[in-house]
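The data below hold one chain only, encoded as structure tokens and taken in the form predicted alone.
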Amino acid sequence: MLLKNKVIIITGASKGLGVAMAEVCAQQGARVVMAARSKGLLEELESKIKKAGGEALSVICDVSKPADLKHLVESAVDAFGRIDGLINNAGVNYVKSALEVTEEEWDRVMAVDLKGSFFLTQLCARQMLKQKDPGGSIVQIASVHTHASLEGAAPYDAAKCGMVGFSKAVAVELADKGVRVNVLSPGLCRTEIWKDIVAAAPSESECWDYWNANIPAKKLIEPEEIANACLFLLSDLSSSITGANLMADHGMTSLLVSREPYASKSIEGG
């Protein structure tokens, strides 16, 4: 097992790849804490988990709010007594074109997917910098949105981008003090983004057209997937790594342009 008794927090962890993610940390072994504001879909995870013979514990959190990181935290070691990992899964989004972003809407994407995962990370290195064996690894969870981006979408890109930035400072900070931080950017996953994007769609298939031009490998990606890349990051497999930017994305970001609709005859530099 990967993550054998080691203490993993997890926050957004209630729906879509935070579920996916406590349930592989907690098959590889991982004594995980799930953090999340939706108190009735945590403790049946935290139920099927100990049904199946893992440790958790769910914390109710939102994690914009300070006392709730230190409540957060607080837990996990006195439920567990150390922290060995990290993954800052909570975010939030709003699509709309930036010249109708409103205050309130920038400072609650902020607050969630910027500053809510500065200050947990914050908290969580103190606290594995502090106990026996210290040392630790930290994943944040970003986007492609990190490499490129596209209309609607500013406030979340600003923040992602943060993420990284900050995450590099850190990396560099507490690398010689056994502590990692690297960012996972994931592509389009299979989660309730997926089915709102379908939704919006004139049908289902050509939703699929569109996005099979934009995705070289043509398929979604499975929650598990991205999950699994949370595992390396935070195993020993990955103790050379820090400070990066990994994309999960099937090929997205490396893609100059969509897919031609059509039979490309052959071309000669000229």
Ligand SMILES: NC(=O)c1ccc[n+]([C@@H]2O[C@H](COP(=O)([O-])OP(=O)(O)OC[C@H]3O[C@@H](n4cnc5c(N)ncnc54)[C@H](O)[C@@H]3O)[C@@H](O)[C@H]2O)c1
Second form
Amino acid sequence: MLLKNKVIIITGASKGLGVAMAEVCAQQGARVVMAARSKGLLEELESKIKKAGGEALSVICDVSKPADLKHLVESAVDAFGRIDGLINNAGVNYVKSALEVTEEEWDRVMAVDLKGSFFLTQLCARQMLKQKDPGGSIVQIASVHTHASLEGAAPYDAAKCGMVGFSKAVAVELADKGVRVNVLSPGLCRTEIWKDIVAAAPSESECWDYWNANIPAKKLIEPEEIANACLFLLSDLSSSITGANLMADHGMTSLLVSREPYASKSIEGG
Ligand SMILES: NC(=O)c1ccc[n+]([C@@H]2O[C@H](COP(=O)([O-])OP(=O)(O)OC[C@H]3O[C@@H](n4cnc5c(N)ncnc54)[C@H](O)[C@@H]3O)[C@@H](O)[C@H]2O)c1
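Return the form predicted in complex with this ligand of this protein as a structure block, the form predicted alone having already been given.
Every chain and every other molecule in the complex is listed next, the one we just looked at coming first.
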């Protein structure tokens, strides 16, 4: 087991990618501390993990509220005595023309995606440094939008790129103290987002035609695949990796938009 007895906090664990992260970490022996705003879904997941023989704790937490973050960290330490890992997964996606974004909307995205993840990183890192056997691993869930952008994504992209920026700074500051900080940037995953994209398309097959042309692997990323990448970054398998921004995107960000649609005779070997 890659995370035997490690205490791992996962935010936004009530749905989407966070559920797979909690399940995969628990299957690998972690004591998972699952945070979200809604009690019902969290408690369902907690009892499912416990029935399967795992250890789990649910904590109600709005990551945009500093007092909730403090309560989350204290609850984890009260229950399990330490913190070994954190996945800052909670996030709000946001699509609106940059010309129309209000100050309130900007502040909301920053409060959840950027400020929440920074201050939870700070609280967890302080705990990781003061406990017996200091050290730990922190994973920020950003996006392929940290590589390139789309119209309408200005606040989201500012927040996700901000996560990369502060993570590098914290990774450098804590590297010789045993705390690693990395970013995992997913491409398009099979979550509610995909359902919304299909619902907005003229047909599902037309939607697939578009995405098959834009994702080299021609498939969506399953939540378990993102969870497994987190598992790698949380575990000692990635012991030399800190300050990285790893794309989990089935090749999407490596694809040239301006690729030739035909084989040019002027290129040797083409
Ligand atoms: N699904 C994708 O295709 C995709 C792609 C790239 C990046 N991401 C990122 O992955 C993460 C998870 O995405 P998802 O698709 O599972 O989204 P989701 O909307 O299904 O889940 C997000 C989770 O964050 C929680 N959350 C939102 N605001 C919160 C707050 N203030 N306090 C606490 N929890 C809060 C939600 O309740 C939910 O549990 C997000 O950070 C998202 O930006 C997702």
